[in-house]
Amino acid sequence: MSIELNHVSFCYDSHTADEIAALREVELFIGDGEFVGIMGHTGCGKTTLAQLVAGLLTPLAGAVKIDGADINKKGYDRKLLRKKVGFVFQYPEHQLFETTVEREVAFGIKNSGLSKGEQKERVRAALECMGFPFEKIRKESPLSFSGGEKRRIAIAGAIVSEPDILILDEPTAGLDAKSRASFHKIMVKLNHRKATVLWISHDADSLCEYAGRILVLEKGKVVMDGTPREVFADPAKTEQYQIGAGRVRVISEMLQKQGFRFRQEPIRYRELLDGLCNHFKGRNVIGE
């Protein structure tokens, strides 16, 4: 499902003395199925765009269209928007509040219009994709699990509408490297699935990673648009916006600098060992 920005603004305390522009003139366009990291500092206009995205907010100037239908126009159906766009927040975990996990994860379809059967089974379905046993778990307080837990019971209750559109705020924020290692599985094969995702992140290395394309916003206007190949091809630029180069291209850099030489800067953890087995089965290029 496609996303398109028209000219998009939004102030905070519009009208006001206070007034904080968090996005001016914005113009995007994501095509369905596409996989799409969004990185800047705080406070560059990142998680505005998604909530304008998501209907959470109203643009203050310009239209934001899904599948070319302007979501803000009088007479769209918001029903329909929320069952084709998910969001997950930052610290989801802290929004649960059902008595079971069934029924936490069931909530976001409890006025589908689907039978008690088929939600059952669409709760089943999301909860197996997030990696439980949905038998074992089904009637368990969603609140005795631990933290990474909590935030995959959490996805669970935004994919179970089976989103078209699957919206992410630093989901991966304080989880322990094996929970964030299944979680980035999860979304692989969430956009194998044809959904359009957001994944709102500072994690360069994790967006290098899955995502195919990478926005940077700096003061609510994209400064930065494509690969992340391309977008971390100059480092001056990550250094200006404050991206950061993630682990992968710190260590390139120190190998380089010990006299290794790259064909192609490595972006991803496979190339950069892909590289090093080469260079030490006695290859004069690394990252060939």
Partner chain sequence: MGNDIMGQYIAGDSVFHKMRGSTKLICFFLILTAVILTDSAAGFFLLFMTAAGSAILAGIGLRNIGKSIARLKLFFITIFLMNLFFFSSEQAWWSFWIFHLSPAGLEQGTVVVMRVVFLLLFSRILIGTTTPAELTGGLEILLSPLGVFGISTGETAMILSVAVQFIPILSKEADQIRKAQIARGAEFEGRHFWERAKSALPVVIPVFLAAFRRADELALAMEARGYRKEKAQRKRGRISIHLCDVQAIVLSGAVCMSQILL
The other form holds:
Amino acid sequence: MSIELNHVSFCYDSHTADEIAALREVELFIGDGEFVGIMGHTGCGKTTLAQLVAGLLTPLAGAVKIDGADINKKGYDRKLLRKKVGFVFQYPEHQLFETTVEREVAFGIKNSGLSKGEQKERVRAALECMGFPFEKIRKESPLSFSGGEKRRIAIAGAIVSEPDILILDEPTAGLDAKSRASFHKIMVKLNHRKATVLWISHDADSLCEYAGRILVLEKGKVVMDGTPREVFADPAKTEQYQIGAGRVRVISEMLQKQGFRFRQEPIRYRELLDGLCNHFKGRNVIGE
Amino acid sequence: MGNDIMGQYIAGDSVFHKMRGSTKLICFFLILTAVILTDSAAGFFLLFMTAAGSAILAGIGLRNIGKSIARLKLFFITIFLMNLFFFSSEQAWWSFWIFHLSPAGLEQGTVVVMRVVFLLLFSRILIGTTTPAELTGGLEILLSPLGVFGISTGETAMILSVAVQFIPILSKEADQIRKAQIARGAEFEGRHFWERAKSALPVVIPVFLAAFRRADELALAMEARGYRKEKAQRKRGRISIHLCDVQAIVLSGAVCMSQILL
Amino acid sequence: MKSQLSEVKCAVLTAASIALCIVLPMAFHAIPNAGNIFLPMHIPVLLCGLVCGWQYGLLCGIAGPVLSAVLTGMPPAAVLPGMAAETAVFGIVTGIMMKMIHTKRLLPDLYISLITAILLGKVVSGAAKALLFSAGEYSMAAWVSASFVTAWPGLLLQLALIPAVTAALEKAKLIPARYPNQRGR
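Since the structure above is the form predicted on its own, I would like to see how the form predicted in complex with the partner chain looks, so please show that one next.
Once more the chain from above appears, this time first in line as the rest of the complex follows.
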């Protein structure tokens, strides 16, 4: 499913003294199946952009289109929109409320017209994708799990409707290293499912690893749009837009200061590792 | 949403701004009683003069007030129509099934709407001239009799000021939770009551969890910093009461008494 | 429940409950059709009394509606005095009942406390309205109809929601379990 924003603007508290312009005249096209990272300083409009795409906010000006259809036009099937777009908020474990894990995850597809059996299978698939043994936890209370587990249950609740567009707002915030690592494995799985993914994050390393395209926002405008390599090519711009270079870049810069040469700037751990391995095999110029 | 409430204070120099929070609250309750007791044309006229005078003294423009009232126009229309058609069936001009358009209903509808409008007016003046800190301070003084039951004034003060600080935070969380559940496909329009009741759960439970979680964290932080109930006793200095405080209370009392008589 | 909570915690939980008296009605207003019949402000007061005891319940019952009326204009003036009297009673009675009743199971404790609180609250608010605020306008029929007939959906909702919220809070370990060795309900 493709996403299009045509001259979209949005303000919070419009027409009041506290008006904040969150997005200004944003023009954007995201194709079917793309994996897009969204970065930028706090308050630059990332969450606003995501919520506009999900139809949780209505733009002040311009149109938000999914597969060419304006989602805010009268008559647009909102129920279908909810099914097609999965949204994982920050700290999604805060929205858990049901008495059992099965009911919690099934909440999103309760009114979708699926039979009880089909619903159960979807819930099973979603929980197993998140690394849970379905039979063992289905009757447990979702509130009795650890923080990282609660988060994975909440995300299962978002993907159970098998959305074509999945939006994640800083999904690894506050997670320990182990939980983050297991989350990344799940991202790889979801990527292969061919959904269009929008991933808001401050974690440059993860985005470089998984995203094919990164958007950088500043003060409500898209200031950079390209592959991870293009976006992180200029350290001055990285500094200016406060997007943080990530450990791979930092390490490669330190190495270059010591005299290492890379044919191509590594932006992924694999590339860094390959470069180092080649060097230690007796070459000085890496990447040949 | 939190901005809606917190942003209503308008800094100024009027006599209202100078009055103590507790005075304004007492006056507000006296006027509130007056509003509830008003039911004659002369009574409403007196209220109107009081409101106009207060607004001028407080330096709050009519446009501000007008906007607050305009926002609730649907509420007013509903209340008016409900009273108009359901209040009484005596001497009805027109009747059909359970609907009775009567002069008593018309009068009652007008009276009720006017009462709410005046309440809004006075609330606006109160909130426009009193910071949240002053409001809670005033409320704390008025609630000090609770000290008899084991909650010290200092503790009440702390509870109220924490409550006011929690409002914008919890408001934002509630908004996020509501959006999150909508994004998951929650439906709030059920066909009958029980469905709509159940549909409240996905918002109510997480909001309470969020509130209690925040309270938990704050309590831990306070205990870690050595907060003890005894320490919460406020230093009671001399309470200074100004002439304007006394005048305000007397005037409000007078308005209230006149409504009883009118 | 209450004896296991420190006084600081009770105080801060009361603050959170008061804040919810203002936040919940606003959240419900954003949902179409939900606001007017659900009396969402009663829920935090009842819960505060249940969890923290009657003094805190009383404080919440008074401060909640008053602060809400003053800060947001809801509830409207004509309703405020009656509602504040009602919620004050809610807070007190739930606190006292939870102290006195120990059926060894959470749900019966909750239901008995809630039903008693709601009945007594309605009685007191009706009496208060009749005696103090509407000086004779209130007839028995009006009281009964206003208190129960129109508000019964809200009353049922409180009876349904509060045990669910309490169970969730216990599961999340945000309040101490009333009967720690009990499994299930």
